[in-house]
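Listed next as structure tokens is one chain, alone, in the form predicted on its own.
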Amino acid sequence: MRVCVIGTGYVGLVTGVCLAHIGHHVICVDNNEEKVKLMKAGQSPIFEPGLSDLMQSCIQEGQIEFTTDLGAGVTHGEVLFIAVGTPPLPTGESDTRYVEAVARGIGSHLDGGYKVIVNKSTVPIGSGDWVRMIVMDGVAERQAAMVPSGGVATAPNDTEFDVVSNPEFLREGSAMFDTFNPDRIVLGSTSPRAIAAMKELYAPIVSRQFANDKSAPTVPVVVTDISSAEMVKYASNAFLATKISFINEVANICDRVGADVTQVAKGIGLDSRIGSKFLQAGIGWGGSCFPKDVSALIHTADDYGYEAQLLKAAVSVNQRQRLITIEKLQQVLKILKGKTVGLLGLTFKPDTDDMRDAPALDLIEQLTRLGTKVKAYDPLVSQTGMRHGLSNVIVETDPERLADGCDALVLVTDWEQFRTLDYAKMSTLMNHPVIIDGRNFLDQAALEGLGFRYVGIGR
């Protein structure tokens, strides 16, 4: 099928490349000329394991193209994906101006033939009808521009399209795997024609042709109305965020009563009704999805006269949890003014360069406020030179330089490389061999055997 993906961020670029890989002809559209130039040269503007290699392969096979020309993309595509950002506003609601601009642009370029317009961006619940309205506004503007002065515009007869909600469930750092091995595909529409087109589009993925385990059962396709599909996305992320906040709440109680949250999590996770995923206690959740989506759902509830108390509590617990390592540092080092603390990891999770709403940013801010010198090492940020506007922190180029002169280390991001660092050497470079394991990720016995004072979360 012919596909157009508008927006080449984490969601758009991964979607476009993966659809090209399974056999569709994809045009990716972005209004950033430098970014498009980079992608045409086979370079990914984002870090996602495996993405660059697959993108280069698709370019060589002629399955994917990149352009700034929205009209060319709209004309090309039978299926048009809207995959632009919807960042949070200070109020907590989503900023949909980019979705609106794209929808209007699509309308202004529709010139015949049936199209399926897919909301891949995470948009407020009920946006399907709104997007249709904006597309029609774009169509009307184009039609009006074509009417001679003094003439009367007639209803356009070449704008046959349907809007589908197709939320994404990609995890940064494993987005390629998630695309080819999804738990489910959600399609929101009341149009049988649109649903049929989307099922055709995803058929190779549904049948597991590109899955790691090709013998696995076919991928469930959940067909709903548009609003329910939009709610599935918000509810999924809100539930996972709440589950993390719950185990962090339990961890804080464990700290006070002498229990070990890692053992507690194992015990409750074996209950099939609960499951073990997202029961890793630590310093809280961040990134581009959980904070934005939970806040947006709370805001939607407020708009309709309902107070989402449980979701608000999940956010409150998470905000407090980010600073739990400050309390632990104070318990061990007492006064932090004049001390030096090294952060192991900066990104909000491993295998990504994304620092949006990363817990490390809060730690840097609060430690600096308390008069602490802050250093950091991150396998990706340190090596690529991407500083993401960081201030009040010295970004070191290797773990040993990080440890040198530190009074304590804080593990912030659970990069796999951090399991096997030369902690024996690092301990000799530190003023005090103290490590706060903010993800309960490291081997406590091994570190204590090297002379470290190890402090975990809820342990």
Given for the second form:
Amino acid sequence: MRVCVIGTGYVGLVTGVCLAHIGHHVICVDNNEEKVKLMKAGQSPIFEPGLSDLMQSCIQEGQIEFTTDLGAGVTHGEVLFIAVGTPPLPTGESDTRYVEAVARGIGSHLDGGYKVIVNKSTVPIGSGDWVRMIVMDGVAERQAAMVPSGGVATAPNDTEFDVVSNPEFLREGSAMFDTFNPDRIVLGSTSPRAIAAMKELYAPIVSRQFANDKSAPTVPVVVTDISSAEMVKYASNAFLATKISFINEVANICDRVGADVTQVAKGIGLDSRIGSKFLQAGIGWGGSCFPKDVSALIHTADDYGYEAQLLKAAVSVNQRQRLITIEKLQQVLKILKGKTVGLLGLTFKPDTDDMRDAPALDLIEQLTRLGTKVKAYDPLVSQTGMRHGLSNVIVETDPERLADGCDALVLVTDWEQFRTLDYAKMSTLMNHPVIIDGRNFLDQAALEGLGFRYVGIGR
Ligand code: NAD
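Got the form predicted on its own; any chance of the form predicted in complex with nicotinamide-adenine-dinucleotide (NAD) too?
First the chain shown before, then all remaining chains and molecules of the complex.
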């Protein structure tokens, strides 16, 4: 099928490349000229394992193109994905201005053929009808521009389209795997024609043709009304964030009573009603999705006169948890003023370059406020020289330089590489061999054997 993906960030580019790989002809549109230039040259503007290679092979096979020209994309696509960002406003609600600009732009370029307009961006509940309205506004504006002054615009007759909500569940760091091996595909629409088109689009993925395990049962396709599909996305993220806040709450109680949260998590996770995923205690959730999606759902509930108490509690537990490593540093080092702390990891999770709402940013800010010098080493940020607007932190190029002169290290991101650093050497370079393991990720016994004072979360 002919597909247009508008917005080539973590979601749009992965979606475009994966759809091209399974045989569709994809045009990706972005209004960032620099990004488009890079992608045309076969370079991915974001880091995602496996993305660059697949993108280059799709370009070579002529399955994917990149442009800043929205009109060309709209004309090309039978299915038009909106995959632009919906960042949080200071009030907690989603900033939908980018979605609005794209929907209006689509309307102003609709060219006669039937189109399925797909909301892949995470948008507030009720946005399906709103997108339809904005697209129609775009159509009307174009028509008004075409009518000679003093004339009367005719009713739009070339605007046959449906809006579908198709929320995205990929995880940064394993986005390609998640796209080819989804747990489910959610389609929100009451139009049988649009649903049929979406099922055709996803058929190779549903049948597991591109899955790692080709013998797995077909992917469940959940068809709902638009609002329910939009709610599935928010409810999924709110549930996962709450589950993490729950185990962090348990970890803090473990700390006080002398239990080990890693053993507790194992014990409760084996209960099939609970499951073991998202039960790793640590410094809390962050990133570009959980914080903004939970806030947006709380805000939506507020709009309808309902106080989402559980979700508000999950957020406040998380805010406190973000700074738990500072409490632990204070317990060990007492005064932090004039000390040097080294952060292992900056990105909000491993295998991504995404720093949006990363816990490291809060740590840097708070430690700096307390008069601590902050250094950091991150396998990706340090190598690529990307600084993501970081300030008040010295980004070191290797772990030994990080350890040199530190009074303590804090493991912030559970990059696999951090399991096997030369901690023996690092301990000799530090003023005090102290390590706060913010993810309960490292081998406590091995580190203690090397002379480290090891402090985990809830252990
Ligand atoms: P992003 O910020 O990485 O990418 C957005 C892209 O849209 C950018 O490249 C930007 O240049 C482009 N853009 C903005 N306005 C545009 C316009 N008018 N025309 C063309 N391009 C435009 O965002 P993302 O992380 O990919 O997230 C996109 C959406 O998907 C968000 O709603 C997000 O909540 C949701 N989502 C994200 C993830 C994730 O892991 N990042 C997972 C699931 C859902």
